[in-house]
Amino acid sequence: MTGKLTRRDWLVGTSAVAGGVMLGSSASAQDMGSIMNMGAPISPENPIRMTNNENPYGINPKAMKVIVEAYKRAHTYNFTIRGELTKVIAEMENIPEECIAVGAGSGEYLMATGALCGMSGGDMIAPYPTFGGILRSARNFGANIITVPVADDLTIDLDAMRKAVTDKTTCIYLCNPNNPIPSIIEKNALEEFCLEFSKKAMIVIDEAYYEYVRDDSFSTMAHLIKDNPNIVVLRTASKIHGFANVRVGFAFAHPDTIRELMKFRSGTTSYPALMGATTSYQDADYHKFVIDKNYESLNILYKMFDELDLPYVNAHANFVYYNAKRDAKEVRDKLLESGILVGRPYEPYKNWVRISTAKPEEMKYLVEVYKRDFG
């Protein structure tokens, strides 16, 4: 673990605003309207981003320092840093280095697994709604996509997915926690499902948000990959590490499967990105800070939902999903007028809205605006 960050480090680029003003618990819409967001006043043209499940605190300051320094060497080739990052991840996850592929975000391996499944023909099964990256790739490479609606409580329905499997099934995709619905799959049920159906098809578990989960009923499936060529676990640095536009991600799989996935690797992950990720993944203090702030922001939203009697899904990620009891597009458009950008509508739940967690003081501004406009 690297040394502890100071509170001052953590607050760089967060609550500290133009003129040194720090918003307190009594922040008002008038206060928020006058502060700066990404260097400019909050407005519909420059909104607070509560839409793409980003880390509002950005890249760990220690990692950012390493990235900046690395750019001084970016004109030279470096063929060893990928191995250093792989070693760090292998030790963290207790899996062999040969079971890890590093790429440009998890999107690179979502594309690769989708391509492998599509080229083999047959059907890919996925819950609905869920993250669509792998589905687009599989469809582009020839797969037939079978979607299985989530259960009445909006969790992924493993029993329904089990019934959807046929002799034509070549791949099953599970996003856990799911997105846009931040539900999780109970670990024992998921492991049983993976072991059963990996005998028939490739199982791809997308764990983009797994660091945020605080629930004993959840577990990564990374421990299954060493002995099973048909199970792939995907991770990303885009969320908790704030590398959304820096691009670092991982595939965990049996060495034979890793070799197949590597055929699709673009090789575009940069030396500064790999250096920064190596630092960021070793800093547990920063991770805890971000997760603690995330749950502080979630609780602010839960309180508002309870006060306004708005149903919501208990969140296991850095976003919520709730029933606004009105058209989601109407909510999105109205909040944008006050400089708040929330998620787009997701079929088939036209009245449900996804809100990514921002900083707690920004969530308080959202609550004030929401109650004013919809309360």
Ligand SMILES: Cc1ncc(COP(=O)(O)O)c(C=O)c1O
Contents of the next structure:
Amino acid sequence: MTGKLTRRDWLVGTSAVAGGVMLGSSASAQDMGSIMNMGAPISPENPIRMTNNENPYGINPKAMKVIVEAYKRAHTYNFTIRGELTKVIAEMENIPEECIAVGAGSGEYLMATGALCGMSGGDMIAPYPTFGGILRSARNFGANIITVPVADDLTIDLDAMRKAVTDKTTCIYLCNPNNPIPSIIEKNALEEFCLEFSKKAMIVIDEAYYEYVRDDSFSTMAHLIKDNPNIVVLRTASKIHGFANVRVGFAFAHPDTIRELMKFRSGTTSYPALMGATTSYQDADYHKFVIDKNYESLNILYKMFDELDLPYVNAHANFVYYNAKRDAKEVRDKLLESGILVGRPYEPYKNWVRISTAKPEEMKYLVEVYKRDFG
Ligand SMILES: Cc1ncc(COP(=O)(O)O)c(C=O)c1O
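Given the form predicted on its own above, I would also like to look at the protein as it appears in the form predicted in complex with this ligand.
First the chain shown before, then all remaining chains and molecules of the complex.
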């Protein structure tokens, strides 16, 4: 066989057509059809998205129903529902309501914390590589950014970050799990770090992928915010809840800090978004389904990496980071020809690729394509 592996080639080649062997006994017609992307066949123009760490199953169907219904009231300035969402989150997280700010994605509070830190001047310290939102904001508002390379095993190097702190440090950003490298920071070491350095600077812990972690050595730092005005924890509905384009996120912080952050809020979250999030956050079954599927997809990728002898970081989120042993851009371009879009390269790791998990059956398609093109 030459040329592109078509969707039909894949289905025939994996014997999925002949009884769903590859898809397992729980395979359904919907699983099989999901190789279609957003109702249309996959192609370079309509690729399976394995690039932005999104939830491939989308918004919880119950929440979607609520969102659609809520649009009937979208002509009104009704934002009172924010209180209800805050109540739900406060109960889930066991923190007071006044310690929670709701926003249009966590990006809004990355911007706000970046602005707050930037305006106080001085240095912001962050690992490298990491998620860039807060760094851009802090730089725009006047901060000097100091980046600390991750350790040899690609985990965030807390000791090196500790050494980078000076009298000029006003803010420290820690993304846990990190992105693009899905590593985590050990909970006791992180708590000790937060308590020590929050005496000198604001510590921002970005927990965008918090819900995906299944490792006892990980913990949220949300329990620290009540008594430490210099610690801010950020969460988002964009990932496990599938709200990337609906826009709901949170800052958890001391009430005094929340008041400061609110000054930088860019707007308000829409009524349908708030209504949808209130439903979504209360449906644990759906989260479990998404997390189980994520780990199924991760295992499919790990197996391929092991077979092809490609080193990878143990993933604590909905994406992997692995050494393709070839130019990451070449991998990205080649996969796109077969209708798969993976993450962009991150300096200085030119051969390392980030792949966001899609549905398990889509990961199997990626494995077929990958082995054909690079095996
Ligand atoms: C670590 C991290 N923080 C924050 C965000 C932004 O999320 P939001 O959609 O809530 O603005 C992302 C998005 O990919 C992310 O990876």
